[in-house]
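Only one chain is included here, represented as structure tokens and corresponding to the form predicted alone.
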Amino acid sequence: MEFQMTSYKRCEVLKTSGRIDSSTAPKLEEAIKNVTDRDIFKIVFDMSDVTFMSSAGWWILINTQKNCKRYNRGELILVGVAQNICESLELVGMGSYFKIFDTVVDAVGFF
């Protein structure tokens, strides 16, 4: 799995494709570790080509947005959802947790 990583004055914007599972969760852990690890806490993350998302990288999305949202450092918003991956998050109840744009210049121009 790639990641491809442009930073804009106000925030990152990570961007990555195909599936997100129990085997490339760690590798998107690593990716949004990089980002914070440089204290940069406002993050855009485009699913623009994301196919599928289980558990394993809702629970990484999840802890990324407690620790962007932390002493009102940030926060994480998504871009391009998938219908089906949206419809998994709000059956979770976790659809009002994270903003979600439809294009990445919407996301990043709301920092």
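Residue numbers count along the first chain shown, from 1. Keep in mind the model is a prediction, meaning the values are calculated, not measured. Here, rigid core means the biggest group of C-alpha atoms that superpose within 1.5 Å across both forms. First, how it differs from the form predicted together with the partner chain.
- Core-superposed comparison between these two forms: the Cα of W59 travels less than 2 Å.
- The rigid-core alignment places the CA of N72 2 Å or more apart between these two forms.
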Given for the second form:
Amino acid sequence: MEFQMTSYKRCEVLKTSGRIDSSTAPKLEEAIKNVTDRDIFKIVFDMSDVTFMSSAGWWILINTQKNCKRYNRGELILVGVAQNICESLELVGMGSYFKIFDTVVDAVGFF
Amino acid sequence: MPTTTFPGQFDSLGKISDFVQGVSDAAGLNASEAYAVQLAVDEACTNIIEHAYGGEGVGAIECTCEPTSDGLCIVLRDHGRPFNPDAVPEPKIGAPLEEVKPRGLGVFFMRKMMDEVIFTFEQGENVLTMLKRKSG
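Show the form predicted together with the partner chain, please, because up to now only the form predicted alone has appeared in this conversation.
Below is the whole assembly, all chains and molecules, this chain first.
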């Protein structure tokens, strides 16, 4: 699993593709840690090319959200979440934990 | 009734998902229903590896899929420790973010994604039966 990171003035954009399950979730955790270790807590996760997300992945994103929100105006924002993934997030009742934008431009503009 | 056996390790999860996607398509589930089945099976297999077997590479996961008149039935079997779903706490979803904990998320996801989720322990095997009904 490959990650692309792009630094903007006010936030960092992280992008990956494919499945996030118990096999790949540790790599997502490590990629996010590489961002937060630099004291960056305004993070955009571009999920446009993510096709699957299990609870192992959601737990990492929830933990990241908790961590980010401890800091002034820090937040993890999701972008381009596939309809199936979005539906599953709503169905388990965790949709309220994340802002979801259609495009990276919108998400970066939020910060 | 296709049955396939997979090694109980996390890198099997993608292959298991592909298998389940194929049978979901054959059973006539729509994309949303098929994704729900994939997610439930992924959570179930992760639980088998982590809790029934206590780690990767310990035992196998047998997956049987059977189309029914109104949907799809999936049966997962393992030879690990008996799994007691009643011992798993229900996560406090909807609670403030700070109070959400990871334990129990997998079983919670399974119950939300599927119409029936039945855990039994038969002749030394955990047998998990899950049903997904087609809409319309």
